[in-house]
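Encoded as C-alpha cells, the following chain is the form predicted alone, with no partner shown.
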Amino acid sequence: MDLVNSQWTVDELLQQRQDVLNQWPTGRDVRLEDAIAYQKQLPEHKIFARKLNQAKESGTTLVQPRAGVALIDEHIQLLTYLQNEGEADLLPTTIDSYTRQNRYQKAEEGISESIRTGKSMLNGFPAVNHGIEGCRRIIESLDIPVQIRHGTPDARLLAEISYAGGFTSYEGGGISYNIPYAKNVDLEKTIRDWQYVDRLTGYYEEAGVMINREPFGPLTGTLVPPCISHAVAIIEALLAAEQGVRNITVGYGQCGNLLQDVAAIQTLQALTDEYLRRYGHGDASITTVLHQWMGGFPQDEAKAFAVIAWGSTVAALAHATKVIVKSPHEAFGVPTMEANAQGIRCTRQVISMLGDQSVNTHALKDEKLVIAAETRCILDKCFELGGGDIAKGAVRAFQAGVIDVPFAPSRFNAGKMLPARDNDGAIRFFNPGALPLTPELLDFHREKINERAKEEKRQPSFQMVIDDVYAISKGRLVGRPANYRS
C-alpha cells in the first residue's frame, strides 16, 4: 500500500486487523462489536476527551503524571492514591519497554519475574499481555479518565486492546514515537502503522464513541525550537483528522523561557487550528498539553519542586488544557508513588494560584509571530514536497532536513540543525541545517546567538549548546562558561 493521506475504507482497515490481533494471543480475543459497547457504557466522567473539552471551554488547566507498573492490583493501587492522594485530574498508564518494542514474550516473563520478586521489574504496565479484561479492571476502579501513554512505533495491537479495554485517549504518532525513540525503524512505515491507529480511532468516533488522540510534543527533550515540535504535532494531527478523528491533543516540552513557552502554547493551540481548517477538518477539537521540564533534574528535592513549579507556572499563564507533570525524584528514575503525588500537589497549588492570571506583553507577541512565521515556512514547505500529501511530505521532509529534530537516534533524520539559547535563555538556531526559513528568520537567528556570545565574551560555538544541555541540573538555564560574571 502506498503512502498517502486518504481515509483508508473499512475494509482496508479490517484486512489488517486479523494479522494485527494475531500477534500475541490476547489480541484474539478483541471483538470491535463487545468493544463499542463496554466503551458506550462508560459514564461521562471517565471519558477523556470530554473532560479535557469542559476544561478548555472553563479555562482550567487540568493535571496529570506518568506512572506505570507490571501487575495489574499494584497498578491500580498506584493510580488510585495518585487519584486520591495526589488529586490528579486525568490519570496514565505508562507502558514497558517490551511492550514498547512488541517484544511480548519478554514482557511476560517480566510479569512473572514481578510475581516472584513482589516488586515491579518492568518500567510499565504490559497492557498487550494483561489482555482486555485486565485493562478494564483498571478503568473500573478508577474515577477518572486514563490515557495510555507509551512510546511504540508500532502499536496497533497495543490500541486495539487498549480501546477494547476501556482506555478513552492514546498517547503518540508515527514521527513523534518514531525519530525521538528508534534507530532503524523505517519513516514510511510508522507513518502508515499508525494510519490504521487512526482509522482505528476514527472508526470508535464514527459509532459513537470518542477517544482522544494526542501526538508526543516533547520529541527529544528540551532544547527542541518549537516550531519543530509544533511542525510535527500539526502533522500527525492532520494525518489523525483525515482517519476520522475528532479530539486531538497536541503537545509541547517545555523549554525554559518563560515568554518563549507561553508563546509556544498560544501558537500552537492557534497554528494547528488553522491548518485543520485549511485542510478541511474544522470540526476537529483541539485542546494542548504542556510537558514539565523533560530535561536533567536537580538531586536536591527543594530545587527539584523548584522545577516543578516553574512549568505549572508555564502552564497557568499559557492556559494550557493540561499539564504532564514531574516528580521530585526525576534524577533518580521511577519514583515512589508518594513522591509522584508530590509533584502533582505541587503542580495544582501553583496552578490554582496563576489559573486566573495571563501574559501580555510586546515581547510575548513578538515571539508568537516569529514562531508562527518559522512553523508556518517548515509546514508550507513539507507540503509542497508532498505534491500537496501531507503524509508523503513529511516523509520527504525528514529526508531532506526540512524538519530536522536535535539530538535522535534515527538515521532517518538529519541531525545537521542545532539549539543554542539566546542571552534570555529562549531556544534558537546556532546551526538551522536546511530549515527551509526566510533570510529575515535566519539574521534573526544569529544575531541572538551572536548576542548571547557577546554578553559571555567568546566566539559562538558547538560548546555553547552543551553547555545549555547540562545548565538546569547545575542550577542554570543558559550555559554559560565557567569564567562568566554578569
Given for the second form:
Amino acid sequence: MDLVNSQWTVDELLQQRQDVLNQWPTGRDVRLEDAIAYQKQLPEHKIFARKLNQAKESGTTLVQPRAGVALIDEHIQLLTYLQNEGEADLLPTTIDSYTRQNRYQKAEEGISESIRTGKSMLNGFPAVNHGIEGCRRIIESLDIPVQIRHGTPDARLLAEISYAGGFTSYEGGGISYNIPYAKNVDLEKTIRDWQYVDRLTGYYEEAGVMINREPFGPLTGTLVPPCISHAVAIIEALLAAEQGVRNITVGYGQCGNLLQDVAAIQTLQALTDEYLRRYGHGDASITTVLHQWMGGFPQDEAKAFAVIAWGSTVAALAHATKVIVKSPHEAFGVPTMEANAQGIRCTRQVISMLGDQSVNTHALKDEKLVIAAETRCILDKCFELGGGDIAKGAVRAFQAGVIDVPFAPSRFNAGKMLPARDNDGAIRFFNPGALPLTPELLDFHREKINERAKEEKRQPSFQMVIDDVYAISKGRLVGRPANYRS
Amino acid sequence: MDLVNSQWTVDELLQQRQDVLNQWPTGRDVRLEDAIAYQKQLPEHKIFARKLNQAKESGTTLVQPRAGVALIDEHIQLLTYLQNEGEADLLPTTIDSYTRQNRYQKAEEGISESIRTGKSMLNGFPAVNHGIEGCRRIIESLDIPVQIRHGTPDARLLAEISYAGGFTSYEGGGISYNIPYAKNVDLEKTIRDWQYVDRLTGYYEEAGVMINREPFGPLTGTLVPPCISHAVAIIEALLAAEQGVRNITVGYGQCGNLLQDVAAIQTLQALTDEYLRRYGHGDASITTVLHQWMGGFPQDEAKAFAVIAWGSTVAALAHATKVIVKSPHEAFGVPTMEANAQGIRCTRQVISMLGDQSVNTHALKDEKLVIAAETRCILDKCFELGGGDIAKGAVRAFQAGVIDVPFAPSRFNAGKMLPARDNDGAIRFFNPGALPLTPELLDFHREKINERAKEEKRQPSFQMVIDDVYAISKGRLVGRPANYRS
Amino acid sequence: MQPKKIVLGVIGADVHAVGNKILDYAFTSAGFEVINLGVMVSQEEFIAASIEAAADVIVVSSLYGHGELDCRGLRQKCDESGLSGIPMIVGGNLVVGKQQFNEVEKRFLDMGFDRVFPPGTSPETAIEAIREILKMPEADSFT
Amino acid sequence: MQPKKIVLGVIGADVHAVGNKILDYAFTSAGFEVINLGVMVSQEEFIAASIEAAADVIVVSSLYGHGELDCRGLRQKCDESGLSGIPMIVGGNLVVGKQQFNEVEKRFLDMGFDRVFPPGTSPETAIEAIREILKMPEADSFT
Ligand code: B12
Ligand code: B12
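Since the one above is the form predicted alone, can you give the form predicted in complex with its partner chain too?
Now the full complex is given, and it begins with the chain already shown.
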C-alpha cells in the first residue's frame, strides 16, 4: 500500500485490525461496539476534549503531570494522589519503554519483577499487558480525564486497548514518536501505523465519541528550534484530521527565552488553525500544550523548582491550553508521587498567579513573524516534495534534511542542522543544514549567532552547542564559556 | 532643634553621640578612630558598596537572603551555610524585634532563654547586646559582604556598633523604619534620628570608608503602589545624600504584575538618579533592590517556590542590582538554614537563567510613564509642603495624607488610601485618599478598578482589597470573588 | 440582645498590622463589638481594655515569633485583676520557625489559653471558635 | 602509540541520544578511538563490536530506568565470548527513581561492572576514570 494522505476506508482499517489485535493476548478482548458503548457512558468530566475546549474558551491553562508505574493498584494510588494532593487538572498514564518497543514479553517480566521486589522496575505503566479491564479500573477510580502518554513508534495495539479501556486522549504521531524515540524504524511505516491510530480515533468520533489526539511537540527536548517542531506538529495535525480526528492538541517544548516561547505557542495555534482550514479541516478543534523545559535538569531540587516555575510562567503568559509539568526529581529519575505533586502545585501557583497577565511587545511580534515565516518555508517545501501530498512530503523532507531534528537517535533523520542560542537565549541555527529557509532568514540566524560569538569572544563552534546543552542544568540558559566576563 | 534637611556639623553629631553610646553598656566600647581603622583593613571583597557597584556595571543581579538568630556561634554557622551551600552573593544580619524597639533588657533575656532552651527564642540577632567583638567575629568568619537588616525606628546605637563591628551596609530610614514598624513614634523624631545615622555614615565616608545605605523599599509589604514606595525611597535617598552618604540602594517590593514591577524598578533607578542630581548629589552611586513578594505567602512549599521564582523572574528581567530572597518556610516562621538556602538557590537559578533577557514593550513604557508621573506629583507636593525642605515636607506630607502607606500600623500615617488590583494584577488606587494626583491619573486608576469590577460582576468594595491581601497565599494574584467564572 | 464584645490586639513589640485590620473587619461584620487595640499591645493594655469594656473574650495575635516570651503570665495577671476565667484565645505565627504545631499548642494551653491556632487560620475559623467558646447559637456562615 | 579504543553505547530499549553524542565527542577530543554504537544497543551488539575492534574498555550508558534489567548477564556473556576481564563501566540514570546511590552502585558492581557512576556525571570524570582503569599516564585536563 502506497503511503498517501487520504482517509482510509473502514474496510482498510478492519482488514489490518485482526493482525493488530493478535499481537498480544489482551488484544483479543477488544470489541468495537462494546468499547464505544463504554466510552459513551463516561461522564462529561472524564472527557479530555471537553475539558480542553472549556479551558480554551475561558483562557485558562490546565496542569497535567507525567506518571506511570508497573502495577495497577500502585498506578491508581499514584494518580489519585496527583489528582487530590497534586491538584492536577488532567492526568496521564505514562507507558513503560518495553511496551513502547512492543516488547510485551519483557514488560511481562518487568511486572513480575516489580511484584517480587516490591518496587516498580518499569519506567511506566504497561497498559497492553494489563489489558482492557486494568485500564477501566483506572478510569473508574479517578474523577478527571486521563490520557495515554508514551513514545511508541507502532502504537496501534496500545491505542485499541486504551480506547476500549476508556482513555479519552492519546499522545503521539508518526513522526514525533519515531524520530526521537527510535533508531531503525522506517518513517513511512510509522506514518502509516499512525494513520491507523488516527483512523481508529476518527471511527470513534463518527460514532459520537470524542477522543483527543496530541502530536508530541518537544521531539528530542534538546535545543529544538520552534519552526522544526511546529512543522512536525502541523503535519501530524493534518494527517490526523484527514483520518477524521476532530480534537487535536499541538505541542511545543519550552526553549527558555520568554519572547521566543510565547511567540512560539501563539504562532503554533494560529498556523495550525490556518493550515487545517486551508486543507478542509476548519471544523477540527485545536488546542495547545506547552511542555516545561524538556532538556537536562539541575540536580538541586530548589533549582529544579526554579526551572519548573519558569516553564509555568511561559505557559501562563502565552495562555497555552495546558502545560505538562516536570518534578524536582527530574535530573535523577522517575519522581516519587510526592515530588511529582510538588511539581504540579508549583506550576498551579504560577499559572493562577499569572493567568491574568499577557505580554505583548514589538519584539514578540517580530519573533512571531520569524517563526511563522520559517515554519511556512518548511511546510511549503514539504508539500512541494510530496507533489501536494503531505504524507509523502514528510518522508521525503526527512530524507532531504528539510525537516531535521537535532540530537535525534533515528537514522532517518539527517542530523545536519545544529542549533545554538543567541545572546538573549533564543534558539537559532548555528548550522542550518538543508533547511529551506529564505536568504533573509538565514542571514538573520547568522547575525544572531555572530552577535553571541562576539560577546563571548570566541568563534562559533560545536563547543557552543555543547555548552548550551548543559546550560540549564548548570544554572544558566546561554552556555557561556568559562572565562566569560571574568 | 528644628528639623531641616541640611548637613549636620561634626559637632552636632558628636554632641549627641555620648548619649547614644550610653544607652547600653556595649556602646561605651565604640571608638571612632579604631572603628575606621578596622573598616579600612577589610579586604575589598567584604565591602558591600564595591560588590554592588560591580554588579551594576556588569548588569548582573546579586542574591541576598534574610537571616539572624540569637547566639553568635549559631549565627556564624547559619551565615556560613548560606554563603557556601546557599550560594548567596551578599549576606544579612537580621536584627531581632526587641533590639528594634531598643528593649535591650528583653533581648538579654531572649539570649539567656535561647542558651537555656537550646533554640533561638529571638527572631533575629541582637547585635547591640553582643557588641563590637561579637560583630567582628561574624565579619571575620565570612568571605562576602554582610549587611545589617532590621526595622528599628531609633537605630543610632545599632549603627554605631554595627559600623565599628565591621558591617559595610545598613538598611533603614526615618520613614521606612517608622511607618511600617511602629505605632506611636513621632515621624519628626525618626527622621532626625536617621539623620544621625546618615551623618555617621557620611563621617565614615569622608574618612575613606565606603558604607552602603538602603532605605527599606517594601514598607508594609502589602499592596503598596509603586509611587508611594518610590516617593519614600527617593526622599530617604535625598536625606541620606545630604548627610554625606555616597552609596545608596533604593528598594521596591514586588507587586506581582510583570510589567508594573519591571517598570517600577527601572523608574526607581531613573527617578532617584534624577532627583539626586537635581539637588546636588549627582556623585552618589545609586543601585536598586527588588524584594520578592513581601505579603502573605502560601503554606505549601512547592507553591512558595513558585512565588519565590516569580519574584526572581522580575528581578532578572528588570536587571535590579540585587534581589532579597524569601524561603519556602515563609508562611510559617523564620526558616531553617536549609530552607533559607533553598530559597537562595531557586533564586540563583532563575537569575542566571534569565539574566540575558529583557522585556521592552509599549505597555512597559506606558507603565513607566504612569509611575514616574505619580511619583513626581507626590514628591513635588512634598517639596511644596516643606517650603523647599524635604525633611519638613515629608513630615507634613504624612500628616496631610499626601504620602499614605496602606495597612501601616503607625498613627502618623493617614490610612485613607486604599489600593486594589486591576484586571491584570497591577496595583491601582481603589480609594486615592488625599494623594495629590492629577485628574488624568485619578481617572486612569478609576477606570482600571472599574474594569475589574465589571469583569468580576461586583461593585468595587473593601472586600476586593481583602481578597487581594489573601490572593497570593491562596494561589492567585488578583483576588477574584468565589463565584468568578463558575 | 447586646452584641458580644471582643478585645483584639497584637501582643508585644509586634507590628504586623494587616491580619489585625482584617480580623477587626471580619469580627465586626459578623456582629461582634470589637475593641481593637491594634499592634504593639502590652499585657497591661489588654487587661485594662477588657475590664473597661467588660469584654467577653480576649483575642491575642502574635506573628513575629516572640509569642511565647510575650504571652507568659497573661493568665495570672488576668486572674489577679478580677478577669479570672475570661476566655482567651491566641493565634498567628506564635513561635520562631516552623515547629510541630501540637507541641506549640500544648505550651500555650499550659500558659492558660483556651484555644490556640496555627499559622494562616482564616477569620471564619476564628469566628466559629469564638461562637463556640461563648456558647452562641450557630449563625449563618460569614461572607 | 595507538590510541585506546572505547566501545560506547546506550543499552536496551533506551533512546536517550544527547549524552551519547556528547560522550562520543568528548572521548574523541581526549584522544580515544571511539566505536559508538549509539542508542538501543543489545548486549550482543556490545560484545560483537568489542571483539571486532579489540576494544580496551566498554562504556555502557543507561538513562531510562531499565538499566538493572538490561545489564544483567553482560559480564557472563563477555566471559563466555572471550572478553573475560575486559574493563566495563556504566553510568547514567541507572534505576527507576531517585535511589540511594551507594546501593545502586553495589548492585551494579555485583553484576560485574568495574566502575559505576551516578546521574549527571561529567564527561571529564568519565575520561579520568577510563585513564585510571587503563593505567594511562595523567594527561592535560580535557577542555
Ligand atoms: C531529553 C530527555 C528525553 C528525550 C530524549 C531525546 C533523545 N532521543 O535523546 C525524550 C523526550 C525523547 C525522552 C524520552 C524518555 N525519557 Co527521558 N529524559 C530526558 C532528560 C530531560 C534529559 C536527558 C539529557 O539529554 N540530558 C543531557 C545529557 C548531556 O546528559 P545525560 O543524558 O545525563 O548524559 C550525561 C551523563 O549522564 C554522563 N553519562 C551517560 N552515560 C554514562 C556512562 C558512564 C560510564 C559515565 C561515566 C557517564 C555517563 O555523561 C553524559 C554526557 O554528559 C532526562 C532528565 C534529566 N537528566 O534532566 C530524562 C530522563 C532520562 N528520561 C526518563 C524517562 C523515563 C523517559 C521516558 C521513558 C519517558 C517518560 N516516562 O517520561 C522516555 C524513554 C524513551 C526510551 N525508550 O528511552 C527518565 C529516566 C527515569 C529513571 N531513570 O528513573 C529521566 C531521568 C526523567 C525523569 N526524571 O523521569 N527523554
Ligand atoms: C507583611 C509581613 C511583614 C511586614 C508587616 C507590615 C505591617 N506593619 O503589618 C513587615 C515587612 C514590616 C514585617 C516585619 C517583620 N516581620 Co514579618 N511578615 C510579613 C508576612 C510576609 C505577611 C504577614 C501578613 O500580613 N499576612 C497576611 C495576614 C492577612 O495574615 P496574618 O498576619 O497571618 O493574620 C491572619 C491569621 O494569622 C489569623 N490570625 C492572626 N491572629 C490570630 C489570632 C487568633 C486567635 C486566630 C484564631 C487567628 C489569628 O487571622 C489573620 C487574618 O486572616 C509574614 C509571613 C507570611 N504570613 O507570609 C511575615 C512574618 C510574620 N514576619 C516575620 C518576621 C520575623 C518579621 C520581622 C522580625 C523581620 C524579619 N526578621 O524578617 C519584622 C518584625 C517587626 C515587628 N516588630 O513585628 C516572621 C515571623 C517569624 C516567626 N514567627 O517565626 C514571618 C512569619 C516571616 C518569616 N517566615 O520569617 N513583616
